[in-house]
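Presented as structure tokens, the chain that follows is alone, the form predicted on its own.
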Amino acid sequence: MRIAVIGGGASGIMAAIAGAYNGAHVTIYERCDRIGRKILATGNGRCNYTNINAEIVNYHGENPCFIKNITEKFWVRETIEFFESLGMLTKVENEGKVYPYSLQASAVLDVLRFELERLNIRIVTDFEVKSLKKQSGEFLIESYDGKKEKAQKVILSTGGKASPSLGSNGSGYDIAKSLGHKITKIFPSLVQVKTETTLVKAMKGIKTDAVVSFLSGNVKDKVRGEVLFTEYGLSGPAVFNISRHCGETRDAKIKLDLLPDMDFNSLREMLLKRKELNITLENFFVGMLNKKIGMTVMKYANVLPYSRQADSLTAKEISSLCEAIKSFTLTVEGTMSWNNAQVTSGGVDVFEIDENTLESKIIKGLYMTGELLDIDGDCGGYNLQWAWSSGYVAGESAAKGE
């Protein structure tokens, strides 16, 4: 069986490796000058390559259900198992993250590059896919500078739109639409969103653990973890995982709660007894927030000038305070480009695939994995997981299948 993955990330290097197990003749087509680019900027160079903690609720798309029965195929523990018979150690850090226990993205591409060597999979760079037809039961392959290859079955592994510089260039969407796939809205996700600025600017480079909540009609989401504010609005781990609604919703805001291991009634009595020290406005969240997002608070609640006194404060702007801190509202004006996106949300309908095999429904021998998808996970190693396991298992199955 010869096999042709196009896209050398992480899911078409998995796909490869996978097909070479159950015995295929696979190459790989990357159109960039070498693979696994991507894998070495994930977890900011360190790689946290998996979740303890993945499951179905950490996806996103029109249907994440579909993955269901891929996660029984190849899961966490079967990844773990997997890099770990490649010699790599591992470790858990905080939210259930998995690191090679070097710390080091590249410990990760490396034993995957030896493994591909010991397999003698063929690797082909600088190959960008123009076109793919089918034609008298093979799969005709052509390069935009004219090379051709065949093979009986194809993995198409090429990825989204999300981090262009780092390979993704949404070709392989064009691609599967050429044959006849139908391909949903794709928008950048994991990703900073844009908001008013009047407020956040002040707070430029300040990190706060916060619930965050998305508002917009009837879409509405929930995470706690890091935000951090930036000139153009917000950041870090909990906004990237609300990112996703930023750019298919309009109308929307984001909703912080500054303070969320303290309910409402509770941070009202304490605010009632620190207006009884002898300190100005600007320094009255001193000790419960920084001190310039305490500021901004302030302002957001229009209870000014920073110089008065604390003692001065009336029960109502106690409660305006509280409702500053619990409920700290911004405007949603959209998400940074997909240069800053870390994954793509959408992609080549599900419906249109075999949710065992990750075969297409439309071209017999035709397979996909990874992002190309509509498939997206939460920050954290979910969608390198979906990666590896949508490519093992589209891998095996093209090797195995008639």
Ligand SMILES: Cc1cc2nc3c(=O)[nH]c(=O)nc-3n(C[C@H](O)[C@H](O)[C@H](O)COP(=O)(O)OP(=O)(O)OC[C@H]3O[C@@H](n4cnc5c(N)ncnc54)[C@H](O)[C@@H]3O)c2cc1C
Given for the second form:
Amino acid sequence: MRIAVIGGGASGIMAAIAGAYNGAHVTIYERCDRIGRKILATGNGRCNYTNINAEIVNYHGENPCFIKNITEKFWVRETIEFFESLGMLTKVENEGKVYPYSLQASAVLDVLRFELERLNIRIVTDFEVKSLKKQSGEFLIESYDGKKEKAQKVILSTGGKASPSLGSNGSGYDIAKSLGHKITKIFPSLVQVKTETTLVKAMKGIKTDAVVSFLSGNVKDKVRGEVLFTEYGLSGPAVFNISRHCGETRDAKIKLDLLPDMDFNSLREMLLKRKELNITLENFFVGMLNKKIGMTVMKYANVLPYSRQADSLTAKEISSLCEAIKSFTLTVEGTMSWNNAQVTSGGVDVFEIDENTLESKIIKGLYMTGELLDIDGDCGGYNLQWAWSSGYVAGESAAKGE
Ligand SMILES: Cc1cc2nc3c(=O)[nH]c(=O)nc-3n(C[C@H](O)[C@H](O)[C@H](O)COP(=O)(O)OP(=O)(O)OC[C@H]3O[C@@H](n4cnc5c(N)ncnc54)[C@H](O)[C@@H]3O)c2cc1C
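Mind pulling up the form predicted together with this ligand next to the form predicted on its own we just looked at?
Complete assembly follows, chain above in first position.
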């Protein structure tokens, strides 16, 4: 069986290895000058390669349950065992995030490269696939500079459109479309969110734990985690996880609960007691909130000037401060661009893909993996897990199928 894998990213490399494990002769065609460039950039160079808590609820798209059968075949345990079998030890950090023990993304790519070499998998770089056709039972693969290759089966692993400088420029969608596949609406996800900036600018660079709620019409979402204030709005894992809603919605708001461990009434009681401290408003929140966040909260609640003594606060002002801390609300103005996004939301419509094998229901012998499909995961190792799982199952199915 001759299998062509188009795209040498996480899912394509895994598909190639699984294909070879099952006896196929595999070639990877990659448009960049080397494979796996994006892997090196993941997890801030440490590669958060899976998450021990990964479940279907961590995935999104028009039909996230599509991944169920794949998770039963090759999921977190199998992924960790796979990397261990290649000699890579694992470290589990907070929130179930899994990294290579050396905390080097290069270790993940290295062990994969050694395995590709051991299995004699052919790698053709600087080969950007322009067109893919099926003729007389065989696939004809043509590059932009006119090179032609043939294969019996093809695994399309071109990724999405996020971070195009790392290889995935969205060309896979055109290839899938040319073969009759539908592409759902795509938009950047796991990306920084732009908001009104008058107040957030003053907190630029500060990280805090918060509950982040997204509010727009019927769409509501809530995540707790780290938020980073920036000069254009908000960043950090919790904001990334709600960013998929922020691209196209109008009149959307983000509400931050800046003291998630305390309810409104307990906070109110505490602030009433705090009035008795002999301090000015400038220092009213010191020891409770980051000082700059505290001062911005005062501004938001319009409880000023900072030079006032705390004991001058009225009951109404204390309530306004509680409201500002528990419901610090900002208008959403969109997201940063594809260049900043970690993943693509939307993609090839999964209703046209077999949920057991990842084979196209339109073109026999064509398989699809990873971010190209309309499946995207939360921040925290979930997207690479989907890449490994979908790659493994597609590679195995392509090699084993007729
Ligand atoms: C900065 C950053 C950090 C991230 N960190 C994490 C993390 O820590 N944990 C996590 O789980 N996820 C992380 N992600 C997301 C994760 O990396 C991706 O979801 C995953 O790599 C997708 O794998 P893929 O194989 O589907 O696509 P990709 O990894 O994008 O690979 C696609 C490959 O196909 C090639 N290609 C595209 N078109 C063609 C063509 N026409 N012809 C030939 N080759 C082509 C591309 O050059 C690329 O090499 C991060 C993403 C980014 C951008």
